[in-house]
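We begin with a single chain expressed as structure tokens, specifically the form predicted on its own.
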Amino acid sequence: MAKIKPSKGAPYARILGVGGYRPIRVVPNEVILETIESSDEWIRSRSGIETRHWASDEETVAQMSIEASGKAIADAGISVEQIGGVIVSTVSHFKQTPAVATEIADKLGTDKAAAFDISAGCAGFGYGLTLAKGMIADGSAEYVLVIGVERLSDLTDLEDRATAFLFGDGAGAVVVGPAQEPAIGPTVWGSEGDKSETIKQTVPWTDYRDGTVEKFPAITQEGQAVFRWAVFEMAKVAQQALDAAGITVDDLDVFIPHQANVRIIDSMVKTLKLPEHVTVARDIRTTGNTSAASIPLAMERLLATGEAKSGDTALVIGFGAGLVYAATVVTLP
């Protein structure tokens, strides 16, 4: 019988750089004031939420994920040739087939890289970065992009009272690479799909195509519901990752949880119990809820303004639909 010769990839894997890309629109809440009924008071009171931005035709996911990728890639201070895996987490890609991580992959200059999308949601950058650590572990490439990226304003319903404010576009992307010692820690994840109705889109594209509905799909969601699973399941979560990473919420350095809504936030700081000195990501307030994007441009932000450095400990987690989530412990690049 054969031996399969065994893998020789570095011991353990890190997050070496980080880009992240808004569109230069900027869409104030009284925008969204102009298709339902409300008022900016409650809709910062129920999210946190300020501004958010939104593309323009030529801002697409392809476009948004290369520049989020060329910031972070200079930032790792590798060459484009040196990545061998380009993995893109977006629900608002409108192409099945091929994958915009092919598009992507190509267009930065990569020397023929593994690339692909997955559908995880507001969870997708955990599964990319879990996924990302296998393959430096594995030896299957030894720098590998990922990229949280979406244009939910596509897929945003203006006349949904419970969701025409929350959602915004953008991509943020890291590289990960090898490193000596552990910098990025188990992941703890699943999903639970007896909740999938409390996120979901309106109607499948086909419903559309064949004339049953005449409003193009969009996402929708269960408030109370998500809030609740957000609220208590997801500080369960949180408290896993730390717990299998060997760390407690004394030793944290800063808080990134997917930017969902500010009263989510908050309530999980509260729950977990993070002490003063924890930084605690609040992007939302200017960039709206981006999904797969959401954690990435929040840990760019936080490093550009100094609120986060170099080699801090960071928590993230992300949470959505499905339902499923992905926690896990990282040092900052």
The other form holds:
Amino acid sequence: MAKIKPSKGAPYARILGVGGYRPIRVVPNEVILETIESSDEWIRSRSGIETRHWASDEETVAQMSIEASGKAIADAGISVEQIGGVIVSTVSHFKQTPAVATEIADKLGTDKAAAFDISAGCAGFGYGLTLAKGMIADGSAEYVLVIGVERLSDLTDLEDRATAFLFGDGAGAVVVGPAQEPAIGPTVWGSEGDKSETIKQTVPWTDYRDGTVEKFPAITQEGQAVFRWAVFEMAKVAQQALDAAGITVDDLDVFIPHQANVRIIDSMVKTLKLPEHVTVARDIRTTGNTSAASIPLAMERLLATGEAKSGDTALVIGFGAGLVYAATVVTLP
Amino acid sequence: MAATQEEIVAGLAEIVNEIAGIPVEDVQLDKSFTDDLDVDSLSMVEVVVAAEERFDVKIPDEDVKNLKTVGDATDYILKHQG
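Show the same protein again, this time as the form predicted together with the partner chain rather than the form predicted on its own.
Whole complex next, starting from this chain.
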């Protein structure tokens, strides 16, 4: 039997740079109220959302990703040719073949980087980050771009009182690369497919094509069930991620949960008993729920505003349709 | 030991007070969580989870929507408590 040489990568990985892209059009709650019976006060009290960004025709999944990635690469201080992998997490790219990651890798100017899309809903950023870390550890790539991108306005039922106000569009990207010290902790992740009905696309595309339904598919959810799972089950997962990283809430500087709903965020903070000194991302107020893009977008904003700084220790946790989840502790770029 | 109706109402009053800031004396059997006590659908989930822990009872998501009043919740807990 021939002897196969083992692969050899970097000892550890870290996030080296982050970038975000928010569509130009800002949509206030008043616009949402044109199609549902509700009020600005109700939307704010149930979700915390004041405005969100909706993409124009030109702000495609690929274009938003390229913008966010360019910023992340510049922030990381590397050249684009050094990128060996491009991972894109999205559920709202409507041309599924080929993967949009290949177009992004090409237009960015990478040197034939491995490129693929993943589907892990609102946990997509954590799933992508975990894959990137593995690729760097085994030497498959030296630097990996992880992108979360959504045009959820395309999957929003504007007549659904429970979700019309919730979703937004945007892209967030990070560059992950080699490190001499651990800067991305163990990932606590998993799936609960028995709860697949809790958050889902209403019907398959083919039902719409075949005319068995009149309405284009949209994302729908069972609000109370999602809230209970997100707050109480995900707080346990978040705690497990802290334990796995060997730290406590007292060691944390920043908490960046998926921006699903400000009420979920506030209740998680309470359930986790986060100390006052921990900065909590509440980017949802002006960004809405952007699924896979929400964590890198929130990270980028906290660093841009100075609320968080490079080297801070952050707990990130994504959770959503599947149901799926992923939590880990990272050092901020 | 199983809680009595009075103990359950008193317990729910403390929980509602903690979550929604409503005075404990306002939490009466005939009061509606949403209409009288300012407990919206998401706060209701927090009330339910706190009640589950306090009274050693499981209240599945599909039953939560039937608990309109403090009396509904009290009856449910009386019937299902461990």
